[in-house]
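The chain below stands alone and is given in structure tokens; this is the form predicted alone.
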Amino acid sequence: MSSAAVLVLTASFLASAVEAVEALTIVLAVGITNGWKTALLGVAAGSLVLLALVVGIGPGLVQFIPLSSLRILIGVLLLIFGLQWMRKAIRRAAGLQSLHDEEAIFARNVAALGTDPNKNDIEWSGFVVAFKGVFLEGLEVAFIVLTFGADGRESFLPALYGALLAFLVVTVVGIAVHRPLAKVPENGMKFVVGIMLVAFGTFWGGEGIGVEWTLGDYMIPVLIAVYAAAAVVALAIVKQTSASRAALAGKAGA
């Protein structure tokens, strides 16, 4: 497996793990309140729709769009998506945006769903909640896998394997602990994935406009290091700016 394929698998695994943790929280809430038959049916339906979307569309894109144009499109999409993840992660790390609280989300879902007195029957409102949870959280993962997959089989399979492995790991751990995975460093993982997506977007977008990377695929780790350093600097600036504004507000209030 090439270095680029390993990085694709890693990025896909981390991104999928974040979304899988969020989906698990919703599924656990449905299972506890409306029964596991309802929850698992919703999970199965949502997963099948996502899998059909990824397998059916991903590899076929390259047949309809010229490779250079496709790489430009991939680069732009990954840059947009990665920068969004980086922005949210920086804001959360700087304290400007609340962290994702899986325990609180779990409690809200349990309260909203209520308790079905007959858990042996399928509760269709719970089914819809489980289906939507798996499908909507999985759409971001599907986007990443489809985007990687559009560059060809060498990238599609590692991206698909990374996503499937992440969902398998989170599912096994969720079954074992039987509670939301609140201790997963979700914001840190989004930070890392955002950096990796921006690096891949730069690399593939550059190839699309004719840039010849001197190091070939090994340029991707270099780009990751550059963007990681830039993200750390950006976080420090945001923290300093936030602290300065808070100090000024405190003086004005006094």
Partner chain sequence: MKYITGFAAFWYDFIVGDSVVLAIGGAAVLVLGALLVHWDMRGVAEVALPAIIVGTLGLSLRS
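Next up, the form predicted together with its partner chain. The previous block was the form predicted alone.
No partners, no molecules, just the chain.
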């Protein structure tokens, strides 16, 4: 397996694990409140619609859009998506935005759904919540796998394997612990994945517009290192700025 394929697999695994943990939290809340029949039916329906979408759109992308145009499209999407993840992770790490709290989300969902006294019946409101949870979180994963796969290189299978492995690991751990996976370092994973998506977005987008990278595929790890360094510096600046603002506000209040 090439170094680029390993990087794609890692990025896909981490991104999918983050989304799978979020979907698991919602499904667990539905299962516990409305019964497992409702939750699993929602999971099955959400997965089927997602699969149909991926199978329907995926091959068409490669067949009908020229590769250079596709690379530009992939590049733009990966850049936007990756930069969003990086920004969110930096703001969360700096304390400007609350961390993703699976326990709180779980409690909120349980309270909203209420306990169904007859858990053997299908509760349609719970079904919709489980369906949406799986479909929407899965859509982000499908987006990442499709964009990696649509590059037309040997990237689709590593991306797909990474996503499948993540879902397998999260599902097995979720079944074993039977509660939200609150200890997963979601923000750290988002930070790493964001950096990797931006690096791939730069590389493929650049190739799409005609940039010939001097280092070839080895430019990907270089870009990862550059963006990681930039993210660390950005985090330090954001932390320092927010601390200065807090100190100023404290002085003004005193």
